[in-house]
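Next up: just one chain, as structure tokens, the form predicted alone.
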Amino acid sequence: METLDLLIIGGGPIGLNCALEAQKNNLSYLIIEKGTIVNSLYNYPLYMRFFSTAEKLEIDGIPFISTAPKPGRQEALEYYQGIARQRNINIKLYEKVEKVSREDDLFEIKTTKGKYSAKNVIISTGFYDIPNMMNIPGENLDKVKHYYTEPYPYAKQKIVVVGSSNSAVDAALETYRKGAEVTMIIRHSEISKSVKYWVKPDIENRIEEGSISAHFNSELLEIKEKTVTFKNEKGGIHEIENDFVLAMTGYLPDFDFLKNSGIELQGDCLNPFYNSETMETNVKNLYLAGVVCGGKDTHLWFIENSRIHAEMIIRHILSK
């Protein structure tokens, strides 16, 4: 079995940046990757649009070129895979890393398809894979959904939406645009300041107007087959009917695999230990990279501003 230089696990936009930095400096490496090239994006809801403007989304000095001034998903999905395709990215996709072990000076890692030996692991597996769940009576019904993709099958449907962010306000106003009756169960006093800029004010005239029902400083208690069950900001307890819930209420990185990686989780947020300039973590010759390193804070890390980790990392396995 060949001993790479360098496994990458995950095939997202960081990963894929941490491979080319490999090439550049004559690098055995492979990505790992358990869905298809940058997987997260391709889940993303089909009409998505990025906050940031395209050159923050550029990875090693390739040039994204977009038609608008901020970039959709599907300019991203054909950005991603065509540098993977250029510049002939070694990745193996639908397979699955199942453990990372150190055994002496190099990692050892099990996946759903084989093993591979390499000197150094990068992880960079983004957090968009295990929704943040609410907990409540009746999450596992069918009616539930924790992805929202598009508005065309909640068509004539009452909904529920759950949360503020920017992901609940696209389900809020897609849906109710394609005709459905929406109500949002909101835990906050407002919407999210995070909301892109040009969406905020689009959702809270929709509130305003009476087109979209908002609950703020409310919380979603159970959930039936009709109906759905939530407190609202007086205490009040209140029934309404519903057909879907989406529970836009985030996604968290896969913590059990950070901690049996060896890796140490630090405060309530779950941190993940790692140097900050070499991005290295308590385990030897073991990296993070991208949004994978803010743990529970999942908004500290993107695409923009962890591009650097890349070059900290291979620089910092060069110079050992």
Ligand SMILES: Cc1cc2nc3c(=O)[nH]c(=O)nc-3n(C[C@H](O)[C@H](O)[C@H](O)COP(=O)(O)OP(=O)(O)OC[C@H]3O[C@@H](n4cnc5c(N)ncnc54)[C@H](O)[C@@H]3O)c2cc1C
The other form holds:
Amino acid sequence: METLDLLIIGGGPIGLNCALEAQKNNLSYLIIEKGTIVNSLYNYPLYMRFFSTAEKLEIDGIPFISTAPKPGRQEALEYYQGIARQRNINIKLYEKVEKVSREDDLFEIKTTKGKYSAKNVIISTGFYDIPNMMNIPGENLDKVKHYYTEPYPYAKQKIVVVGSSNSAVDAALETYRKGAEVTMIIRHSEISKSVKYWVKPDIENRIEEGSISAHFNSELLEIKEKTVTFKNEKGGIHEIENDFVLAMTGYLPDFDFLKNSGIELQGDCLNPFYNSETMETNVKNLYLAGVVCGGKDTHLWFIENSRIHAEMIIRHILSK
Ligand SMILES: Cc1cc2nc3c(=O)[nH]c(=O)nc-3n(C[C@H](O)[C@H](O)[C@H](O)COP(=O)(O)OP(=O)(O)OC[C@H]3O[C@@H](n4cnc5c(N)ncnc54)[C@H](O)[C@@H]3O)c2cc1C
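So that was the form predicted alone. Now I'd like the form predicted together with the ligand, please.
After this comes the whole thing, all chains and molecules, with the earlier chain placed first.
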């Protein structure tokens, strides 16, 4: 078995960025990705728009040409997959890393298809694979979706959207405009301040005029085949008719995977431990990159501000 200088787990934008940096510095490397190239973006809502402008999503200074100021999913797929193709990135797809263990000075990486050996490992597995569950009765019904793709299945249906961040607001507006009857159940007292600045007035106006009904300081309690039950801000319990629930309650990194790799998780947000200058974790030669670094606080890191991780890590590897 060849021993690689670097094995990168996860072929998202930041995993690709790490690969480009390794390539430039003549390190032998391999990305192992459990889906397609930039798999999280592939699974985003079809008509989403990034909140970042194109140049903020660029990696390794490669121009991201977009026809609109804020690119959409398809343009981002073209950009990142195009880079992987043109730069001949060494990547294995549809192969999941199951375990990372340290044997003396090397890592053994066990996947669904084989075993690898590497001197250094970067975990850049993101947070988009595990939905943040509400843990209420009925959440396992087929009508409950934790991923929203497009509005067309919901025409003329009674939809409950849970949450008030970007994903929830996009889903509420899109389905409303395709003829769904939309009710939002929101735990907080207002629409999230992080909602895209050009979308926020739209949702607030739709709520104010009554086109979309919204219950603030409210909580979904139970989902049944034809109804949902929720508690509103006055503590009143209401049962309303319902066809689909779009539970836009966020996503979480794979904490078990991080823990089993030996990484310490700290505090309420289960923040994985890393040195903020090198991105090295408490396990020597094991690094973190990208949005996985935030633990439960998935708003902390995004592409824009985690693009720097690649350079920091490769610089540290080369300095040893
Ligand atoms: C709807 C939406 C809109 C967003 N808009 C913006 C924006 O405008 N600007 C911005 O900067 N950020 C934005 N973000 C945040 C950011 O785009 C993403 O979180 C981004 O994908 C992070 O890149 P990453 O490489 O760290 O993680 P990811 O892109 O999530 O990549 C992780 C990869 O690891 C793979 N993987 C996971 N586990 C394993 C395993 N065990 N073995 C092998 N492979 C594995 C996954 O399949 C995935 O491809 C948005 C996020 C969402 C959900």
